[in-house]
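Take a look at this single chain, the form predicted alone, given in structure tokens.
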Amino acid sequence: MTEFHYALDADGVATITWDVPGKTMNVMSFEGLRELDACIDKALADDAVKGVVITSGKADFAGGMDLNVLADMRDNAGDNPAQGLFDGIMSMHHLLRKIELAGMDRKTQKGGKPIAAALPGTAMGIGLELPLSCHRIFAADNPRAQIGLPEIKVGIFPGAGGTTRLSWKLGAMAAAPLLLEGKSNNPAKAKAAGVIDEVVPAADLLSAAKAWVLGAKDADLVKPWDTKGYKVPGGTPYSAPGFPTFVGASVMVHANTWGVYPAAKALLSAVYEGLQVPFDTALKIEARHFVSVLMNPSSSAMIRSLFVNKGALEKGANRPDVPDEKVSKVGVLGAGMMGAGIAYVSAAAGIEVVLLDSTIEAAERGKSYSTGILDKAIKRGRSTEEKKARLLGQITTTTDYADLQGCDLIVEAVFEDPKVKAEVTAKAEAVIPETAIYASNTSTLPITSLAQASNRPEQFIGIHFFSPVDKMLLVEIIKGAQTGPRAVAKALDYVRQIRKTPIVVNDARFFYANRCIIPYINEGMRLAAEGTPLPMVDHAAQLLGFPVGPLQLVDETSLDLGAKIAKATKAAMGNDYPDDAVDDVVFWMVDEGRLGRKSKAGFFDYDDAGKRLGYWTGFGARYPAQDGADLTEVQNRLMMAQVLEAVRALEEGVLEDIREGDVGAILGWGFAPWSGGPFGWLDIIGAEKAVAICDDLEARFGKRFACPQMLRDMAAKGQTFYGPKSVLKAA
């Protein structure tokens, strides 16, 4: 498979143009790097070359490094993979290191051979690292175009050059966003932030490219970090105005990830232990940095969960045998905060959208949600008062079910009453097509209860958005007992048209998310009412890697939702109902008018504006804080809640595929995403030991933290959820 092309041309520039077969977007492979290695080595070898293109042959440059060679290099490296992983990673530092040396002579720094990048499209990656060793980059003027080095977002950072050249290039400070946020930019933004050189429109890329290759001096070819005396913008980590950079850096990094993240310390570690040696010495200490992120479990969990598990269930890994079902009109009933986000996500992805609710004035209001978005995003410079138009055109408001006939899918998101509920499904159902599916956005209410109320039980199905619509990437679909095929893969190709990610569960009371989400919030809660102080609740959680610990996030959702869910619980588990002791917190602090955020009165004081000022001292009084609070058990007990209603979920058939219960938790409610998801966190400490902290918190703290005998089963034959012992494959 060639995935380089190279060909020579009559003034003597080589174009080496990068086109993977049976791929939308170049990704690297170690095969593409050979080839690429092998091209360079013909055009400076041959004296009719005068000078390098590298381009694509697609409309983008490249979308990064195929991570899963970079799993299989590990896995291939013997007995020793760190070494194989370092070897890998150098010989990519080799090639990238000759393309911007060019077969110049290193003490004349004369006589090399100019070496141009030509981005036609986005260029992200290593599709960024390999034009940042070229002697200049061209980017066609390409609005839509993204380039940058997202690789911290998927639990690794940029190892192939791209940490230690941004940073010598524009100094720590200004490599910061684009390093430890892996923030992106148009080219005209990459342009002005000192990352690329030249913008030229997409019909001179090529031209302009050559002909600056042709008119190059042997100066233009010679590195700064390359040259005598040479002094990294903003001053090195010694210097005086460097020191306070890399001090402010080292704050950021635990502010941020609160020292659970490998990647962005070791990111750190490479920028500030590499300015202080010889170029060719830094790129040895990255790659070193970077084997010691590949080689942490972290970093593998990551990969699988934000990458390679989430593309697949994207792509439809799940998705029934059906024909498409695209969605070209959809009928929103109830424009309250989750109906008006589903109107307005429907609409951006272009499906024409009937937003119906009791009165035109509420239909209205929902509406109106999307145009302050639209508003705030032409504002930011990122939307048109034309795009707003065409999106606000898709959207008609109305009272009337007959205005939903033509829709090919309904999203009911009413009141939480199954009676409401069924009355608006049988209007909808009385004009819509017979070939409609219908779907219900429930957060707690069983699918086939709410079937009941359907004429046709097949075409329903649960669709569960999560709040704020726009914002929230997981849709969690839902099958009812007589949901039928159709069903799931319309709902799997609507939410991969609004461009959002879907997990498919069985129906059961909280379906999967809420069943882990709300143990979690009541074990904080929990924890709370037996003393344990309110920040140690919340900081112990975010201390694992959650984004906000169980009391912050139950203000955020608000009390006396919870105080709802819980009534409603009760009343269907009876004498079972667990949660007794947290309803005792639940319930006062909402006959307290503390609902939340929303009431600028929770566990938090706000001010006026909803800005969290502290924890409410209030609480004390009547659940006095103790001394003593062990850190590790509030960890195991808040960790535990979620985790083995996963492995319950799993167990019981809810999921089906715990690629979904990985990426669902991780999306969903921001699940660690350093450990992969629960059952990525279960493989990196065991199933033994976690056996071992649920038998103690069970003799302890009761029987909400028995042992799943899914797990114990793991633990004695020494399975774990993933990789070649995986429980699932011996089932």
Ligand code: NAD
Second form
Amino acid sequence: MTEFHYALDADGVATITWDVPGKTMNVMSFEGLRELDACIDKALADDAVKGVVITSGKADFAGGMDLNVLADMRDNAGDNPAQGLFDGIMSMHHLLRKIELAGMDRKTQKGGKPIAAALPGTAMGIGLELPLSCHRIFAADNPRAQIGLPEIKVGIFPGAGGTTRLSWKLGAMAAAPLLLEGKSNNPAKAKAAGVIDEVVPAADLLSAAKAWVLGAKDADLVKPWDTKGYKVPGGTPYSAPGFPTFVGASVMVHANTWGVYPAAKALLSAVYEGLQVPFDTALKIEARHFVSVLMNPSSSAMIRSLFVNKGALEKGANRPDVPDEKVSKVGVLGAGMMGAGIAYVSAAAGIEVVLLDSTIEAAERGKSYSTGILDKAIKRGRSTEEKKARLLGQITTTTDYADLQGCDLIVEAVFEDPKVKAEVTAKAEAVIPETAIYASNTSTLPITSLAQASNRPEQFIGIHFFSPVDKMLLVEIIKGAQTGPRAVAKALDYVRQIRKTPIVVNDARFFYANRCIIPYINEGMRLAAEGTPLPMVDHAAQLLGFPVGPLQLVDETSLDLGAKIAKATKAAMGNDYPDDAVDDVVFWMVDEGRLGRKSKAGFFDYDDAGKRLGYWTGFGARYPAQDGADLTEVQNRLMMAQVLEAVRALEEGVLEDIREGDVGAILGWGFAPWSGGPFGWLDIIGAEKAVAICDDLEARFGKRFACPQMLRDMAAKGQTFYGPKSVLKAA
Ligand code: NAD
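Now show me the form predicted together with the ligand; what you just gave was the form predicted alone.
After this comes the whole thing, all chains and molecules, with the earlier chain placed first.
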């Protein structure tokens, strides 16, 4: 055995220790399932064994299932992948049910062996589904530990009995946030929620679990759902209290998902149907719904982007092969909105920060942003005064460039003005070590041209954060024409330290994310100007699975920023500038003082606290709403506006890796996560259909919808972006 280890002590307690070699976190594999099964059989068959404790040899219990196991079940089943999945999932149910019944006589419910789970730390996914099948769950009082079932976040649901066991244990209402939102809790909160049974000091974890095993009676082993007349808390769907729960839950799921996430709906069906039948049948129902979700192309696309590829990028899939470039001291130039956030996330990662601005007041104001975040966290019980003091102690404010001595990385976030940027580059390079890497956080200026101010252009790179820096997970790394591999490695190592997800792209106007977001927002404003009702513009996007529509998005990013970008782009593009119709709206809104949320007036009206009240009715005075807009056409326009930019970025070599294009789109601007990203979406609808949509839109709305040649060729050859027919492998 390699992943689960079995040991029997003198008291007759068998300890099964999960400890996958070579990994810091246990993840369930095929081999793991086989070994766990063998350990359980051994314990149940051995008369010397009085009971069992299942624990982990690592600091945590388990991070979840290796999702490749599910992919293998499907792919190894030949012509009938659904059957392969169903059989594979049912075999997991059999194993967990075997643990739950523990060899007891089903009629007398006597003679079983007590099995306890002892969780030293985090227990997620199958790492909680396995304990839920045990008779008692002990957790160490490790406040860092997270206990939960997060599957819904990658487009599936807990399918190894977690959905059924949790809803039968807690009732549908209490289980809903844990299942439908994938909410995890620390051990104390997990106990309060009724998910686990005991929280004990870490040093006593195993002894407490063993003591319980040795003292357990037959009745302690019988799960409530295996007792006669068990009434699920909150009632079944056809009971008086249960009925409104399910009506409410359906509404909530639909309101949150706009009907585009198959997993949430299927999960709710599994709970609803499962609660009306005996427990073993409920597990079978859960398995059927789980298979239907896994067979939906959306779940493969979400798993691919949000789990497999996101993880690969975070681990440095595109990192050049150069030695470790971890950052120990970062100089942040400019302590405005972005610099303040960059200083915070760097200090939070344990990096020493020098925060420089032109006045000490500005630098201090930037540092106080960290104070604000930490004070809020302390209020919510998520941080402490000591942590705050430590983090703030790592940020030194200054106006003196000499303080940048010893910085191995600079992140510049001064005004978006090439002259100002050139000046600070020269001043910083005069004091920082020869080997230091210099990064600009510019959002619109080409890295290659900014690098002209540098004496070391191969050490000059773009590290583009998104606002708000502490919340947004994506960081775009931009290679200028002369950027060398060490700079890329340093940027990637830094992004890894601050625990964000990187994509690496080449230098071009607006890089990747903004290049796609701007046409999306612009198409929304064009639609509004043509008379499409404002709510319809946003709702069309939300029905496609976007968390916010383009008009809400422009209110958040502000219309004056849009006007600034429009002016600069027009100056750069001259006669080729395509967006005059959009500018008509933008400049008028700015003239009207409707800058978006920050001026409490934009496409929406806001109250004094900045809460959206509703769409601005005054918009119709200049752009009256017209009847008869076609939802599908509105959706096609909004979708293609951004997807075609992603394809063009790939064709032009700005994007080098479609995985980055997809992950970047979901994390950068909330591109419909159910689709796996723009390339995932194109694969789901197929290149042929995409070409037909583009041709139709181009004929009616102009050349911004012209189909890229790459897509046309793919349609002709039946190719996809991912999978065996990938255009990229063929190329
Ligand atoms: P900001 O105006 O809030 O902050 C700029 C800061 O730089 C100010 O505190 C200013 O005093 C300081 N500064 C200006 N000249 C300086 C100099 N010579 N020496 C030292 N400090 C100087 O701007 P911001 O929104 O934080 O943007 C900063 C950079 O980040 C810009 O390049 C911008 O394009 C980029 N960016 C902004 C966003 C965003 O959403 N705001 C997103 C990504 C990237």
